[in-house]
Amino acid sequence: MSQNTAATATRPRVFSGVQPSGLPHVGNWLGAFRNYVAMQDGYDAIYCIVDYHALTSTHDAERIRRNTTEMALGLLALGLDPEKAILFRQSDRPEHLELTWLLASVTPVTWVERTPSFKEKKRNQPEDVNFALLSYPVLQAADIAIYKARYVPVGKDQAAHLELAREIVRAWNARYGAVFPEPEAVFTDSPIVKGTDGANKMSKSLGNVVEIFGEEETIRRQVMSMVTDTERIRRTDPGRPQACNVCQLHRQFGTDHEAIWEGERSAATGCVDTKRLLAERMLTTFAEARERHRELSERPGYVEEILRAGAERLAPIARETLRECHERMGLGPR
């Protein structure tokens, strides 16, 4: 199957990579994937499932393959259109790794040592501080630069990583000549989406997610387990919507959040009422995506076909970028 994008020379190129973490959850949608779908109409959009990156912390081959397929299936169900955007698997375009080495030659070690992801993973997996963890930001820069992408849709928690990508590209251009544009962030409208614990970013590794494609009762149970205003002890106590994660999420699922907040402030409604309403609105919002997911799940080989077609479409761009780099860096014959 071919992937026919509406890309033209006049359309700015956008690139973003997503970890193969299985089926998307609500935090993924609000934090990034909603932007993915919105941008596919006005941009030359390229989206990548970064299975090379997953190797920094996951060493289970079947898990990576399964999670890659599930993530791709979820993105397609949520509205990513392979006729408008390219979706591919990172390891199907090994040019990413070669460009990583070329960019690494201009990247000081101190730059990558200071990145939040390296520091965080050193804390979280002290028994597995591998070299890939350190080089992760350089591969991230290569993912973007190989296609000369101008814009990168990210959550604000990724701002530091994108700034490092800009620094790496700037350093390479300064030494070898202007080949790569400096990528610019396109931030989502949502702040960092907190999980059911009300304290940490929604994350599968923390077990604090609200699913999109789970059973309806599972989703209701997850929403009903959400921590709300910890200072509201009794149903008759006035609530603090600004401190309640459920109230904040109502901003994303409806247009009447001010009325909902006023109900909490006045104690006209309780936290249980507000959570039940949020659960129903989430199910309604994602009803079409959930049906689409069921349909696509019944088409064996469809996801693999989409991923491979996307990688093939990108091959000429990736190879031309490396040819330019080889010429500038003195690799191979003139």
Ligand code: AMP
Second form
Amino acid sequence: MSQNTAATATRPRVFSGVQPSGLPHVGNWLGAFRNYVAMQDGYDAIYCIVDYHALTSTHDAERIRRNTTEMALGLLALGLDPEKAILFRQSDRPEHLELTWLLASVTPVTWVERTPSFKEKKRNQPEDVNFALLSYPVLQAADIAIYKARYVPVGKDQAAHLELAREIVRAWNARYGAVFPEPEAVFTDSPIVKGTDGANKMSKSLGNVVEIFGEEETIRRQVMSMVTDTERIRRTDPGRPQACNVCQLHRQFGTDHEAIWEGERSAATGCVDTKRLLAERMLTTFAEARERHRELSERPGYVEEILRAGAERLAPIARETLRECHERMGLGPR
Ligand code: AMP
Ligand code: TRP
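Switch from the form predicted alone to the form predicted in complex with the named molecule and give that structure.
Up next: the whole complex, starting with the chain shown before.
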């Protein structure tokens, strides 16, 4: 067994990464971030803003830097506690890139070529199908493996990447010995949150998000714009809560969704009432986080300090994992 803290820590290790896409939205929270916060108690939790990954789709330096800070600030406001969990920026630990290379050497090209996200990106950014994009999931596997993390809280859209990470780690272990645990995805009970269009995954790039930290008016407007049951045409038509994104979201913002659904089914309430209620409940739920966000925004340098300290604490773990890999892979002197 390795001397690595990853193996000697008594609490199981958790790792997750998030793209620097600016402030978090409701889908991030419900699908992943509430598990980040929950798992900082009872686990050895490490969370990362993956700015290297961002380079696969954007080359706007200012945007990456600004969005990294915003995402970190959002996570801290949502309750991520730097006393309990480590939060850091991926590019502050370049060992991730070296491990990517080591893992790439056991990863068949066919595995990465068939990754659904690669196919999707090839369609979405045909003018920029860069080599980093192809290696995206290998870097993701390295993010997790470098800390020998076991559990990975993510939304369902990451299931294929996690499966690939398991396969890559398994391939490496089969050749060089059992160094890395096979990581397991951890989902919430709302692993795929649909956006305001009621059809696609809530995502900033699709412009269908409900913000957490926006102006109250913005949040109300976003919720009021949500597509509901498309077969409920007239106010007097019975609603179908199973087919309505707003009704489904009520499950997550209160304990009385059954009563709300009954109101919809009997047409006692209309979609507008149900949306108005949802907006108010979201604002109540996130009131504390929004307040904390305002406070933290006024502390220049705070986020940078947290990210820097986080990366520093991880240095010995990352280096030790690489040392172990070098030894087993025949790199450097014995
Ligand atoms: P991203 O911003 O894509 O890096 O997402 C950060 C985390 O939020 C990842 O674990 C995603 O799987 C999760 N996530 C993002 N959008 C959604 C969504 N619409 N529903 C559920 N989870 C999501
Ligand atoms: N690909 C993930 C996303 O888009 C981000 C990510 C990078 C990640 N490295 C990771 C998630 C490691 C979990 C574990 O959301």
